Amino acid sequence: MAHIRLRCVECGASHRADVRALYCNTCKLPLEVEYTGVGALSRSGLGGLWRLGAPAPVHSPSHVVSMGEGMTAVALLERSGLLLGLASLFGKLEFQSPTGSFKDRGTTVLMSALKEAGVDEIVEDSSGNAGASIAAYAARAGITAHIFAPASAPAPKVQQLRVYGAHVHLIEGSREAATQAAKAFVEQRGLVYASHNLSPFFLEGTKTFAYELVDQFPEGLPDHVVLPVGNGSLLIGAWIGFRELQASGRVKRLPKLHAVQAEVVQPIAAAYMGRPWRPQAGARTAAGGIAVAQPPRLRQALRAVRETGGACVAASEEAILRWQRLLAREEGVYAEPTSAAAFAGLELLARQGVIGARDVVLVPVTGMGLKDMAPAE
């Protein structure tokens, strides 16, 4: 990895790449890839969104473990416009991915850094999507799996990880629970801890959204984009890759960045709206995927929002489940209700007036329906 080195997202420290790396040394923070040489996805014909340009801290086209990921459709929402009074709505269909979630996004360079760094053996946590999308990439690149998850996950992830071979380790209570046993597992194994919420490695394939979008509106990039915020790796890496394009003088101006939340599970929100929050017991969302108690990139999420100009908001459970059916119905698009809240949470920012009528939004569909089904009326 000679043209990269990893820097603390906070004190900015410097640290020598390792795909083990998670946090400095110094603050105990999260790390996030700088460049130091030149690096880009589009090498050697590669397809998908390695075609893009972007820098990626990958060496050989060898390496990469890709099923031609990215690349996803953006559909008009003329209907879902008309409710909410905008004129302009997009959805970017990105469960159109490999494994039916943005998250292929992440993974196909996370997985490709770890398999030119031979590692071939893998820890993560997840909810279900990341977890799936691990589990398969790990499949394609010949390295071996253990994913934890709750054990309140959706059936249909859970099936779709053990389909890809990977050791399911459920776990009882909350999301977590699930963390702190991956943890203490990597521990007593001596492996790698693939987390998709910590590795900066993942990060850099989701700022890859960016890139498509420049590509996708040429005519000029959307207002605002407003996306479901567990973690926040969709929202920190397009706000990564949406500078990276400032400063090479590819766009002007970036983007307002949305970020939602479920009003059961709401720490972002409520450290935007400067007021306190813990989580209660027994409190659970529909919305799983972004049931995140104690995001680990808390202040990168919080500072992708008002760097943009943008807000964070949190959506009630009725308005999550309601916005998952009047997608189905009136736009043919069957969204998790993990994507759903995203919508939940523009149409309360479009009623507040800090999305104009006028403006032009997008909203990604992060994950498929059929992954997670709410009960249908």
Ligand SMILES: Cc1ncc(COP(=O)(O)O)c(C=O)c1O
Given for the second form:
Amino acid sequence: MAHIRLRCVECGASHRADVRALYCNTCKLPLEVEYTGVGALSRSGLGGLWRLGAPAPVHSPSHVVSMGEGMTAVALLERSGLLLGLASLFGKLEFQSPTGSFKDRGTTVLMSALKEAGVDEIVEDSSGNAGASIAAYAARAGITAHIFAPASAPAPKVQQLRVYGAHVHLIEGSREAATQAAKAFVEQRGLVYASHNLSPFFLEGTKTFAYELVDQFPEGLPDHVVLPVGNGSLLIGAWIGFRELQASGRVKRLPKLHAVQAEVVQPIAAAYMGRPWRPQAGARTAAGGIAVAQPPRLRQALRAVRETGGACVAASEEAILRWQRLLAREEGVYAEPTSAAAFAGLELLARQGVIGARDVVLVPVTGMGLKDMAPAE
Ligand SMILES: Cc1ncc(COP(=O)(O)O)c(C=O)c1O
Ligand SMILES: [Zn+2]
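Following the display of the form predicted alone, present the structure of the form predicted in complex with the ligand.
To see the whole picture, the full complex is given below, headed by that same chain.
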């Protein structure tokens, strides 16, 4: 990792690259990867998103843990566009990745960095999709994984963790309770906390979403990208990718990045609107993947939205479930509720005139409906 350092997202302080480092020593805020040189990684023979030529924190191709993730299809969503009064609405079918969600983008890079660092046992906490992704890639890398998840996580997601052979720790209470339990376990056992929410390496994978869009829209990038946001790994990763592409001259104008949250869990949308917000006891959303009350990268997520000229909105439960059904019946796209939330948010943005009828809009369909089936009846 001699070609990278880790930079504090707040004060800019530079830290030595280390897979265990998750916070700035001074600010206690998360870090991001800074490239000080070109890695020795030769991409010949590597598939999936590793072919895109994005700077990567891994040196040797022999450490890359990959299953050809990324390179997901873009589909025109004509009927949904008509319903919303939009001429050009596209979905990027992120559930086509190996474990059924966009998380594999981040995991392939994070797991490769862990393998390169010689790590053999990790801890992660997740509402489901990231855990499944980490469990799968850990199995592939020969790394033992402990995954902490809320006891309320959907059964198919928990089953997916188990089938990959992860040690599953189900924790009663909120999503945050699973995080606290994972952190305590890391302390107790002296293990590596491979947190997809905190690790800067995960964002180095999700940034490839931006690189792919440049290839898939050779005539010009979409005007708007509307994303479901909990911790913001796809939002922030896409922003990092677009800025890299802008710095290298490949992109002139960035799409506006819009963040969608659920009404009942909306720390980022509330901060964007300057409104106070506190989690309400017992309030649940069908969009479990974005039910994050205290996202550690909240300020970074807000910057991604503001600096690209985007907006944050909060979607109702009724609209989230309505869009899940609608996407399945009108488009043949079976999204999980968390992913459908982005469309519910798009509906608000179109209604508010933030997105115009002639604008080109892209929404990542981040996760597969089969993994979170309960609400879709
Ligand atoms: C399907 C799906 N979409 C979107 C998200 C939100 O990702 P993030 O928390 O990184 O913003 C998640 C997170 O678990 C997810 O599972
Ligand atoms: Zn700092």
